[in-house]
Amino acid sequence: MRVGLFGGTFDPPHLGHLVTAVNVRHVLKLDIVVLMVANDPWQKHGTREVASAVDRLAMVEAAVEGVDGLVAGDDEISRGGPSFTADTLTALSNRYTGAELFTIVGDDAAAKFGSWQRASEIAKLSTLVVVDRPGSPLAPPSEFIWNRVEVPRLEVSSTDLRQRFVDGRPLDYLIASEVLNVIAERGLYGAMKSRAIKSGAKKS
């Protein structure tokens, strides 16, 4: 079994994550793709506040129903704590006896892998794969071996969606409509449930 973990905040999960997703899924041949969702991201400590693990994982899974190949992961969520990778992976490793582990990565964050937490041991337990967007891609560190996958250049990024609900710019095509609808019921944001519901487009 292929299995790739493409972990983040989720704050909120948008379509560029599905396209992420899907297209390293398709270009490895990976069986399930999971979207790991931080418990505890401590990389953004001090930084801005973050919606609670929970709601962040039924976005997620709200984002991932019905998208053949790709699930919502609550392991660092079970587990509790900071988030760490290599953690994580264990976990994975344990679960899916004998499976390859691919661990996805943006370009931005590859360039900054040497400074993440154990990262020759996340090295060592998974296949480190860096998305490349077209253009000018960043280099990871070249004392690590990296599989580049090139996906479609989407600009949407979770901090614009956020300020998008607080000034009521367009949202449509940019949030799977079932996240949206998440984002109402549970208040997130400062969703209004009617604007919410009208936004955003549906999945594929």
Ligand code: ATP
The other form holds:
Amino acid sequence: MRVGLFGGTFDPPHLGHLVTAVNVRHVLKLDIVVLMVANDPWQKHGTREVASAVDRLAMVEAAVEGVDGLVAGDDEISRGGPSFTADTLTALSNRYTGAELFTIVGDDAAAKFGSWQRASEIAKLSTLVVVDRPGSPLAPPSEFIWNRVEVPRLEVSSTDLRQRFVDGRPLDYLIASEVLNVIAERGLYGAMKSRAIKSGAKKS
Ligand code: ATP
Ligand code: MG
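Write the structure block of the form predicted together with the ligand for the protein whose form predicted alone appears above.
Next comes the full complex, and the chain you just saw is listed first.
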């Protein structure tokens, strides 16, 4: 079995994540790609508020529902504490005994790979896969061997999407409608508040 690990904060999951996962799966002939939801993205500490792990998992589950070969991963949430990819790879190799593992990252994440905990262990346990994101190309650390996979480059980020909730720009197609439903149901990103503000504005 060939298993891809695509980890992220997924705050929220978007078109860029999904297009990347299905295309890497196709190119590398992976049986599954696990979109692993970080419990505690320690590299983002002190930068901003992150939606709860449970809410982010619900969004990723909705995003992959019915998509062939994509699976939502909750191992890091069940484990608790800060999320380290080396531990997650070990969990996956226990679950999928004998599987060949692939760690998939965007070039922005790959560029910081040297600062990841136990990076060389990750490189031993899995094949490293990097995909380019739009913008200036970022080089992954050269002491590791990287497999570059070409995927459609989509200039979509969770950061821009969170801003769209605030300023009211459209979210359609950038976020799967199933995910937008979860966001509305759970009132994430001020979704309800911005709707209330809009309808209030119409009345006045
Ligand atoms: P944020 O803006 O909050 O950092 P993000 O859009 O970068 O969010 P993450 O959850 O941080 O999403 O990213 C998870 C993984 O997905 C990382 O490896 C990242 O490089 C990759 N990724 C995110 N967006 C894209 C995209 N549009 N194309 C390719 N890879 C992406
Ligand atoms: Mg990011």
